[in-house]
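Consider the single chain below, provided in structure tokens and representing the form predicted on its own.
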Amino acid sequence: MSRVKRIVLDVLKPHHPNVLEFARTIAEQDSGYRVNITVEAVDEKTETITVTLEGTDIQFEQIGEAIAHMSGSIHSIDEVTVVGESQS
């Protein structure tokens, strides 16, 4: 079984919650998650952000649900690191 160790997402979100609250909510999905967010663009109502998430076994569906719950939408998966069971 393979495990997702790192994923980079292009996300569109409203101004609220702010990026700190957004990062905390994603990080709270698992105690081992490390989240980095870079704001790429800001307009009147939204922010385009790059979310970099690292962990031992990232559950993408759970992350997608957390982002959707905060009214964000994933535009693309820009990068991913997956390792096989024998490498983890």
Given for the second form:
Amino acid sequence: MSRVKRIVLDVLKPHHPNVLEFARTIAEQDSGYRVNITVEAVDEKTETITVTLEGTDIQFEQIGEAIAHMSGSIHSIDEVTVVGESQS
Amino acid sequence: MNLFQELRFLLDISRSHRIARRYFVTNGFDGALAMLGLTMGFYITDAVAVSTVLNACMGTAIALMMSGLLSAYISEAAERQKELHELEQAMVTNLAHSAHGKAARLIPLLIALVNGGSPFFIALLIISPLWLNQYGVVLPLGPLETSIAVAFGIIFLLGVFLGKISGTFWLWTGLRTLAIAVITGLLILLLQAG
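Could the form predicted in complex with the partner chain be shown next, to go alongside the form predicted on its own?
Entire complex below, previous chain first.
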């Protein structure tokens, strides 16, 4: 088994919800999540953001669904930190 | 996310609070003035049965509701679809299953309910003394006079609400809308004089 501890995503999102609401929604997916968002570019209708998510066991599918629900689109996974655990 | 939170979220992302609030006031004002006009029209007409007034007012209230519901739904649905389409083009993706897609489907319904519901419920409040009279409740004034007083009161309250929204002095905006109602009433009274 391995656990995803950190993940950096390149995301395209509409202006609404704003980054604060966006970060809150992602953080609410699990009690241990720590979210950092950096706005990289702002266009007429969209924003390109970098989402850095840290946690003890990040559930990527769930995060992807939350982002899609907010009309965001994951363009790429730019970084991951995965910790492997030996099976006992 | 419960239903209330979801609705709040959809209103937030579609920035529809202001539209719903504006529709509530403008169509509510329409409903209140229409009821004021009707009740005053019957007031200056001699010997009209309360049941006749009630039926005429209910008919008008229902027509206002239907007009509000359909006009808002048709126009809002078209606007929301256009906005969604533009956003989908910018995002280069289909947003039908996202919150924006849901908002494009649900928000026109919600706004239509506000637009049609506000004149209807305001009209019901204004004609409630007529109902009470039908059920034998004794009113301090006559049923028509009480309805007219309620209409003035509601129009004043709509003005107060506008004052609260705009951040101006509530009494001033309340008195301003009340003045519009008084002028309307005076114009109707002129009919009798003529």
